[in-house]
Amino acid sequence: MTETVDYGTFEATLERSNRLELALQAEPSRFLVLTGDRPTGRLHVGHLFGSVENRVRLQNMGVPIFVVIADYQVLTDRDYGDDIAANVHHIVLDYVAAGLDPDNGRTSIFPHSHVPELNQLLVPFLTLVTNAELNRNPTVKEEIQASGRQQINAGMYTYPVHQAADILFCKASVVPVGKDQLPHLELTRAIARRFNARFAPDRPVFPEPQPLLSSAPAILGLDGSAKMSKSRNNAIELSFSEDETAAHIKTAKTDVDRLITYDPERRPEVANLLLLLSLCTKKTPEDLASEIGDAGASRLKSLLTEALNEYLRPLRQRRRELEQEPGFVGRMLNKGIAQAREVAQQTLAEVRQAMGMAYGIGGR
């Protein structure tokens, strides 16, 4: 294994992503997207603006999409599992209320813990990477540091390889990512390349998935921290009531300057609220800041509360309707699991054949 993982330059990746976006618009059905989330809590507006709306956009363009709920990966940096079932339940409601449609024949939502064929890919994939590569992965380093743990389990180190199994089981050609996820995807591309070279040089099994970089801006937590997160109590969940939304926005951190300006570097908290308001109203943050002027943070928070509640009203109404449908979440997951397993069984059969492990015993 002499090849090293080349993370390349961000500029080159951005250029490829821009070309990929044009190709998706021209021939959406030619591609297959894999995307997803860890079920660590209910989805919030950071998820909505950062990734979910883009998934809905791609789906509506006609792109087939697998949405993985990465439940096993919750166990890599958390000691509990009691909330996973509830979190998965609420995430499915959030997804569908936001516009993902598992009944359209193109969109599948599934937890990877229920697709055993997918997880079987982890073993051969682990033979294609080195410990040094896993140690060097910058995203893993950041996640280990963020976990605050003194002892790190092996699942944390192999997280990128499991993610590769999530992506490659369905032979995804496109993975929407933020800049911080690029190292994981580059390792996936290396695994695909190495598997093909080692086991299937004449008939490659796996494509090398391409990153589709998100153009969505990062949403900070209401407390001004770097990330909106339920665990930090700084998030506006999609399932909040309008009163809960108002109460959370009221506590949002701002600063002492009464004149509202859009200055992300020097006034990140105020800029974050302006950004959220911009996403809801489709006006620029700069124009909104000018409109508010010296009316201060209270006026900014009032406008954001009104705009965000209006923006989320149809989603929340749809979510309430879905909650009243007996067995809805289970039906969606069963459908997605069946679709994912059908694809994963075929891929695993090809993998076994390529590795010389089919043995002529039939079945998948």
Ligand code: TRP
Contents of the next structure:
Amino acid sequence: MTETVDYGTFEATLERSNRLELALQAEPSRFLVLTGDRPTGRLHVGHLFGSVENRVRLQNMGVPIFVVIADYQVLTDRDYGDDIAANVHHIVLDYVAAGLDPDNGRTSIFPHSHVPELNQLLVPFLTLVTNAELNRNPTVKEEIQASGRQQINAGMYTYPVHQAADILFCKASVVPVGKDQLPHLELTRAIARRFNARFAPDRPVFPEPQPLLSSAPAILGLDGSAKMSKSRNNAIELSFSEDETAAHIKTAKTDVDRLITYDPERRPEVANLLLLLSLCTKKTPEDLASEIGDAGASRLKSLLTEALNEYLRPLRQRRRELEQEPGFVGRMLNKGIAQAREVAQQTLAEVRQAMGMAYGIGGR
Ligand code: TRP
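Now show me the form predicted in complex with the named molecule; what you just gave was the form predicted alone.
Okay, now the whole complex, with that chain kicking things off.
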């Protein structure tokens, strides 16, 4: 393991990502996308505009896509009191209501806890990284800080290796991610390279997956904090009623200046509301700001409430219908699990073969 994990510059990654986007548009079926979320709560508009709409776009372009619900990853930084099963249930409803379609033959949604062969890849992968590398991961360091805990479990340090198994089990070529996930993707690429170099120098088993950076601007929380998240109670969830949406937008933090201007540097809270309004109306935040002028934050909030409720209406309608359909979520998950397992079994067989550890029937 002489070669170190190379995090590269963000600019270079962005440029590669832009070229990748063009290649995807030209030949969507040549690629395989893997992406996913931790099931920590219901999805909110930050997820929708930040990642989910982009997945739906890729799916509809014709790219095959696996969406991993990373339920084991939830255990890294919190107690087990959270109802993970309920979160998994709701995230499936949110995904499908937003347009991901497991019935199209190209889209699979699965919880990684239910794909044993994927999890088994973790064991050899752990031998391809050093403790020092795991300790250096900047995203993990931030999460340890944010957890506010004294006792950090080993899963917190090793989950990026597990994430490599999420990505490599299906030999994904493209991983749509936000900036915070880039360290995990670089580690994944290093694991793929090292596995090939060590066990399969003549016939590489794993491709090196490439990050596709989201071009969507980050959505702040309604309280102006850096991230919209359920635990900070600053999110607008997709499953909110129209009244709940209105009530939450009413509480959004703004500032004392009555004249509405788009100034993300100096007026981040107002800019964030304008950005959300812009995403719903397809007008620029600048134009919206001058339309509102000195009608102030209350006008901005009422416009946003109306626009967002209208934008989300079809999704919410569909979500309510799916919720009524008996056994719907179970059917979606069984399908995704079966598809993921079939691929994972194949990959694990290749991995064992490459490692010279395929014994017995079906071995050598
Ligand atoms: N770590 C990701 C997050 O917190 C979730 C995730 C798990 C993921 N496995 C993945 C993302 C594989 C992309 C690819 O959001």
